[in-house]
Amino acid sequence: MTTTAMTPAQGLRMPPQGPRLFAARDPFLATHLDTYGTIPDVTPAQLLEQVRISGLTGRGGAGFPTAAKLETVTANAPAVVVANGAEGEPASRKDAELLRRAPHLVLDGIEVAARITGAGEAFAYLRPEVVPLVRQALAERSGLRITVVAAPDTFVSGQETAVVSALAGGPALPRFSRHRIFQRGVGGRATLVQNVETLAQLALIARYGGVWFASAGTPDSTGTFLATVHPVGQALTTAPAVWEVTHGLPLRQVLAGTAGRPPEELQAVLVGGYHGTWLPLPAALDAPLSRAGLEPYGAGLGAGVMIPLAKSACGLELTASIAGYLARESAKQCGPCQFGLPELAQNFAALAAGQVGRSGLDAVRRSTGLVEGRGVCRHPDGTARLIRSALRVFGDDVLLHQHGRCLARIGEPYGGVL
């Protein structure tokens, strides 16, 4: 069976059957060579060319695409390579479970990143909790020198800018710069900041190529994916389910094996994480997770996180509670962080709690559009997507919440406003 535009070298297995990412059973060294093999001795450009036809794209919640991201790390050399793992989306566990199961898989990917671009030095910036499992995964090989960092356990400890400041001594806080950090950032280095998930698939692909990776998949969205899929009714603190799905399976399937109750007794999903979009279920049920499945419903993957909703729930309750975390957790470094989270937030419990009546809504609407494309990173944007949609999805219970209803509560008194 021929599956790659690669020539297999010495020390190559053939690809996985079944989960690509979680194919070893354990996560030690040797099991992981007898699964994988070792990393084929071909030139960065031949890397790069298949990293190009695989269509891969970052896992980390942007969806850039990774080959654009190799070149343009590539043309500003000399390169820094920093695996970010600091997940501070609080409801994705999947990089952790992915570091917890396949520590090396990532490492090669470091690797991988570090001979396309030319980096003679990288890092791995990670959740505390998996630092000691990379480290001794470190302890097993040799190679490219990697420092491992411990990430900060905030929201906004993972984006770009943050990591740059953080590995430099600085606080990991988004940073205003003229520059990108692809042209200087780590040392006034050109540095690729890369998701782990993405890294563990780009050492797939220098194993297997990319036409074996696009064989998984849709057209707009190769491959598989890392979903974090949290169980109904419960506190999302509760540990979920994260499963390797791919890409352009429906909604339905992956919601059935791991929500803990039928799809068709759910009132919605939030996709995507605390930054990402409700859909409306069933309507959303057959909706392929992909670029283009979920695009009429302006959402995105994002980190792959799912949140189901029960009928007996109310959405807004959830939300409110959500932008409350997202108000506390931002940077306070500029106007929309500062005070127009906090307001958002503030608002929206309101219009939850239905103690405002139908002003509510417009003070809701006012404050958001009042934070969306003005802060130092997408934070607020993200929280602007997050109420748009709930106000969306949730319309009918917006108009009950108004006149102190609730739909989860239908017979019951809720806020005081008529």
The other form holds:
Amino acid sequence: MTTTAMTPAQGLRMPPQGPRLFAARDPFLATHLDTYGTIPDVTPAQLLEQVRISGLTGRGGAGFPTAAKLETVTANAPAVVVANGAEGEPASRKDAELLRRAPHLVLDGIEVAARITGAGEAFAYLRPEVVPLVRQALAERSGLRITVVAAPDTFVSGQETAVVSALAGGPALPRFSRHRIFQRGVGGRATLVQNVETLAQLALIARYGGVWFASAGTPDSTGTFLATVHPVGQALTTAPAVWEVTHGLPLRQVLAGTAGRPPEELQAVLVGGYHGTWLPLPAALDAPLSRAGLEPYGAGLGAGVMIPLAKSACGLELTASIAGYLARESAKQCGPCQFGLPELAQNFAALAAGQVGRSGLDAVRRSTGLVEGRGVCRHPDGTARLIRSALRVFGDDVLLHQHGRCLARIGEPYGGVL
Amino acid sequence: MTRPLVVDWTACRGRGLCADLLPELLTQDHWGFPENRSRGPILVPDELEGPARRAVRMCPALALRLDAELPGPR
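Moving on from the form predicted alone, please list the structure of the form predicted in complex with the partner chain.
And the full complex, kicking off with our chain again.
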């Protein structure tokens, strides 16, 4: 694939109608430029101003305002830019799908971030299976040197301090440091770690401006986001769908497309992935997918993962299996996480199996409190959030399980099934 | 002024000296790791700064740090 040089006049394009990130019909550079045009030649300060106006927040899960992060890193220059596509969350597919369909938007975003922060070096830290796709895209373009690094397939490999450690040639494990990575990260330099989707959105803001960006979505959650929506009642390994969703869309509309099951037949949905929050259904069906819309449920969009649960399935059982996975994914560096997560998972599994009475719930609550805020990364906190939301949303089922029964199998003696 | 006492959880081995030196603020969980008596960050008031500094100095794993100000978002 070859490209012809464009003059600025030829390079300008109208913003895409409909999907923004998924507007191009193939991943090649010529199509990318044909769809989006080139990035206008404006100053770093002007670019940053547009990001501020856009209200863009990080799409990796934490939702931190991107302009503030860019500003801090710029103030601590010289800087390094890292595109984070580790996507260690096994239920998430959106970063891989974005890199498959629009790698040049992500690479553009890296260049825009480097321009704003004055970075002369950049990394793309990616799930191994997308590395060849990104290398292919890089071969089509010139400009900033971007080093591609494969991230190990672990849950915590994408935590910011783990990314910095991995890029320095160390293990991809969260690290304790006196300094924040935006002060001192890769090679001792201020480091901007941004999720790949955040960078792709940045590439659009650099072209069409902050006002355009915020013209979709809600005042507190601007623009679109990528959602990984799982089919109902399938094993979590089944290929989920990745959709570009406008912030503020009611949850009902996203769930309507899941495996042909009407949303009314669902009892809950896990929003935000394994570190996410269960939302009760049908109560939350009309909740807008935005910060303000999910706040009443103590939830956030996280990295946009949605796992619906049918009425005929047991939410405690699914939560127990996720908790077991999360316990196994502890990096085993921090004592309360190393010992606390297995204990928590075990206590929760006993509760879900209907093997314990009232004391089982107390044990779960106690072990949840013992992991919160007691680690070098967010893994224990995220696990605690999942557990607390399960106890809240499946409260009736917790009571039934204490008596050896289960809401999903009313009338069946649980002990007899197992 | 209160200062946060920061635990490097990757270094802490739960020997318990800190809980011994700062019983007003810390206890030990059942594995021996320091546990804040109140929720959230461990905040050291002025009158406990002496014992807190001693805990930082004496920690066998060098896992404690007394910061000057509250941590920002991580």
